[in-house]
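Okay, so here's just one chain, in structure tokens, the form predicted alone.
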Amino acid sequence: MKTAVFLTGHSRGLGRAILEHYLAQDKVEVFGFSRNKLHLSHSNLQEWEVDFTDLAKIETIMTTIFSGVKADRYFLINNAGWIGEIKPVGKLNLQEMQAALHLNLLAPMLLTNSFVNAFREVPGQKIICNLSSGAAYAPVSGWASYCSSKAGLDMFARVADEDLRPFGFRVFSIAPGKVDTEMQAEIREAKAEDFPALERFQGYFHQGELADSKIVATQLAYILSHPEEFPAVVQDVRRL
């Protein structure tokens, strides 16, 4: 059984771990999309440099790529994301808010729409996975753009699943928990006056509470390969 995996944000963090997991599997071809290519020499990897805040360009690129792929299973993993500027409401910058919402919410919505248009009539297993966060339902002071975009992404996944199950699609919104990635490192560099939870997040790192990205990637891949075991759209890998 051949699997085609379309993965955004594949060049670092959890995305890189997901990439490495799938490249180690037989009969899996990965299409990676990030701001920067890895330039890996691997026969089952194709890469594109993409700015996910440029929505018009994304639609053109993805429509072309989707149309030329043939497999038995098709996975779209919307992993690319950004914490955004960490500042309280009242100090937010318009351009920063716009970029965060484009990357975290609008780009996955657009990619999902293009994916559905490309594979609606194509036989095979078709799964869409959005990387969510506990911040989708638990407000964190200083994270207005991130929390809002992830909450929106969860609801989009719920609606998309309602729309698409009759056509053979499954949609997931998966929260990976606290993972040891560059995003966590960026969070730890925030200014204390803008981020009241700074000390708590620094503690997660120093106390070894951040999950290994490779383990999380394996857990996520299990959900996508066994969708019948997970009837709910919203999932949390910490509950596996």
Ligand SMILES: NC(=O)c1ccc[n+]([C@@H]2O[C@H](COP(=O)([O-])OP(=O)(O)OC[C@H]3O[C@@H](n4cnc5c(N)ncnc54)[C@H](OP(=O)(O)O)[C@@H]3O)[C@@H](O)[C@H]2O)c1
Second form
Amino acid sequence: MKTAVFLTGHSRGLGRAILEHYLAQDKVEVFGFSRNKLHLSHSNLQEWEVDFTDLAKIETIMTTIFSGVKADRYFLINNAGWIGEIKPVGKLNLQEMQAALHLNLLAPMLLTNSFVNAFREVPGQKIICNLSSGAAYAPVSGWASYCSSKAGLDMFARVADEDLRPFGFRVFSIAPGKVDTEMQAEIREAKAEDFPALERFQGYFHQGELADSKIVATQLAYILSHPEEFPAVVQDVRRL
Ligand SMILES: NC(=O)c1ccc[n+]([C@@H]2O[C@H](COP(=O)([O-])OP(=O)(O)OC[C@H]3O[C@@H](n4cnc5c(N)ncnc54)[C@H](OP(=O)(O)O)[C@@H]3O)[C@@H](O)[C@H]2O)c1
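Given the form predicted alone above, what does the protein look like in the form predicted together with the named molecule?
Following is the full complex, with the preceding chain placed first.
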């Protein structure tokens, strides 16, 4: 069975681990989208340099790419994300708020919409996975844009799963738990006056509590291969 995986944010972190998981499998072709290419020489990887904060451009690019791919299973993994500006409400800046909301929420919504249009009439299994966060369910002071965008993404997945199940699609919103990536490094560099939980997040790293991205990638891939076992929202893959 041939699988096509469209993966955003493939260049590092969890996305890179997901990429490596799928490139190690037979008959899986990965289409990676980030601002930076990896330039790996692997026959099953095609990469595009895309900035998902630039919404006007991405719809055309993605529609063209989707329409040229033929497989038996199609996965769209909306993984690219940003923690956003870490500051309390009142100190936020419009450009940073827009960038976080575009990347974390509007781009996955737009890609999902284009993916559904491209594959609605195409036979095969069609799965959409949005990377959510515990921050979708619990407020974290200093993360207003991140928490809001992930909460919105979660609800989008729930609605889209209802809309699309009758047409052979499944849509998931999956929170990976705390994973050892550059996003966590960026969190640890926030200013203490803007981020009351700074010491707690530094502690997760120093006490070895961050998950290995390779393990999380394997758990996520299990969900996508067994969609019937899972609801639209999976709040923490570590509980599998
Ligand atoms: N790490 C955690 O503890 C954790 C916890 C909960 C949820 N998550 C979620 O898991 C996902 C992956 O996070 P991560 O920790 O792996 O983050 P990361 O290490 O910061 O990697 C983010 C990825 O997104 C891409 N990206 C960032 N901005 C982009 C843009 N404007 N356009 C296109 N691509 C962009 C980056 O590539 P380029 O820089 O090359 O563009 C990179 O490949 C995110 O959605 C995040 O919210 C992570």
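Rigid core (definition): largest C-alpha set, two forms, superposition within 1.5 Å. Positions refer to the first chain, counted from 1. Just so it is clear, the model here is predicted, and its values are computed rather than measured.
Colleague: Once both forms sit on the same rigid core, is the C-alpha displacement of residue 232 at or above 2 Å between these two forms?
Modeller: It does shift by 2 Å or more.
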